[in-house]
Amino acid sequence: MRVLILGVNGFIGSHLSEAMLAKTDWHIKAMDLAQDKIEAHLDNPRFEFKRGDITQEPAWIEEAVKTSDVVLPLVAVATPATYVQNPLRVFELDFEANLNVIRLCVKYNKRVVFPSTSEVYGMCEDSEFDEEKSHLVTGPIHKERWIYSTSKQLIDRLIYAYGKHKGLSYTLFRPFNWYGPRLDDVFNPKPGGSRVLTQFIGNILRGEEITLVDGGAQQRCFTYIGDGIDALLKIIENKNNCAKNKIFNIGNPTENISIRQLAETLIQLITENYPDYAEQAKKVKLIEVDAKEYYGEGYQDVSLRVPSIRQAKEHLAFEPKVDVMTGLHKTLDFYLA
């Protein structure tokens, strides 16, 4: 199988390519702006990498889609602070750039596996989010935070329409707070410059206060990257068409903790297991801040985000195995050990 991965140097892309090269005989063609997370694969004969910007390489992208069997457009802005600070950039990359790739998949009749997001459910009030039944609810226009969610949702709807009316073969997968090694740069000091887990680890390493937006009461189902990649490999393989034209939530509904609990757990784990950082971890204070003060007027959040994984269990035999304490240990080992 020939698999095209756009955004291969990202969190999901780097873990996916590593697993594919280790567990399959598939050939990978890939592009990204950087290569620091995939250096180990550059000499592998089954890994063909081009450093570049997908918005600046239309001829290469078209030829790559044309000569691949499965296309994964993983390029996206995925940090909440950017949704508010630079919403146009989010739309241009997450929607416009990916739309071009989707249309090429239609043109050349190529299967697309697209990373939707748990954020498409927005402020849905269901106790768990179901791919086929839950409403996708977002806030008012001046809450610019939702440009990410709605950009992804519109791509989802277009892919579905292309599948129904033009015969496009597709799978949409919705990651629920995937985390693990190589998530973000923990040394990025910019508030909101990375996702919450790596933001907190960086705060601890720098001896800074941990800022809990709205007190950190929001709950999230954290899913270890290894579990997510196992599901994604089955989606790409598509044995007996098990994933054809389906949508899957990929998450761990039993590992539902608050952002405050996440911060407290990280401090505890670092204090007890990483002596080089224990003293500074003990001194870290948790500070509550209003969301408007931290992100600006355009931010809005949801208190709960729990996936139904019925579809993934039924069609992919997906069963998350890594509990949050084990996953955090693995992540901290990568960054600190």
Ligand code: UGA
Second form
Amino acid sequence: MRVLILGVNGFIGSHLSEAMLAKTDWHIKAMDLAQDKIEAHLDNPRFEFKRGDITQEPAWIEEAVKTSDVVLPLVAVATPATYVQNPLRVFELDFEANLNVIRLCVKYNKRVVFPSTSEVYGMCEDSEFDEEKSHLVTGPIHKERWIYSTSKQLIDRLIYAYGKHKGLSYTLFRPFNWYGPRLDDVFNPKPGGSRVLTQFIGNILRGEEITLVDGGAQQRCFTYIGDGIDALLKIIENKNNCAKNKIFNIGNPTENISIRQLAETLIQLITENYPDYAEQAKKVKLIEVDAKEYYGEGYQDVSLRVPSIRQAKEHLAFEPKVDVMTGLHKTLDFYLA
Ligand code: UGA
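The structure above corresponds to the form predicted on its own; please give the structure of the form predicted together with the ligand next.
Once more the chain from above appears, this time first in line as the rest of the complex follows.
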């Protein structure tokens, strides 16, 4: 199988390519702006990489889609601070750039595996989010955070329509707070410059205060990257068409913790297990900050985000295996080594 991965140097792309090279005989063609997370594969004959910007290389992209069996357009901005600070960039990249790729998949009749997001459910109040039943709930237009959710949602709807009316073969997968090694750069000190886990690890490493936005009672189901990748490999393999034209939440519903608990757990884990950072970790203070102050007026949050994984269990035999304590340990080993 020939798999095209756009955005291969990202968090998901780098783990996916590593797993594909180790566990399958598939051939990978890939593009990214950077290559620091995939250096190990550059000499592999099954890994064909071009460094570049997907918006500037239309001829390469078209040829790559044409000669692949499955296409994964993973290029996207995925940090909430950027949704608020630079919503046009989010639209141009997450929506427009990916739309071109999806249209090429329609043109050449290629299967597309697209990263939707847990964010499409927005502020849905269901106790667990269901791919077929839950409403997708976002805030007013001046709450610019929702440009990411709605850009992704419109692509989901387009892919669905291309599938129904033009015969496009697709799978949409929705990661729920996937985390692990290589998530973001913990040395990026900008508030909101990375996702919460890497933000907090960076805060502790630099001896800074940890900021709990609106008190940190909001909860997330943190899902270890290895579990997400297991599901993704089954989706790409698509044995007996098990993933054909389906939408899957991929998350760990039992590992549902508050952001405050996440901060406390990290401090405890570092204090107990990483002597070089223990003293520093013990001194870290948790402070509560209003969301408006931290992210700006355009921010709005999600208080509870739990996936139903019924579909993934039934069609992919998906079963998340890594609990938060184990996953955080593995992640800390990576960043603190
Ligand atoms: C994330 C991002 O949108 C995407 O990475 C992705 O599509 C999706 O969720 C997902 O992975 O499922 P969110 O969980 O809100 O959204 O993003 P984080 O930046 O990781 O923030 C989580 C929570 O921590 C938010 O409530 C935020 O306000 C809070 N936070 C963040 C803090 O309390 N302090 C901080 O320093 C940073």
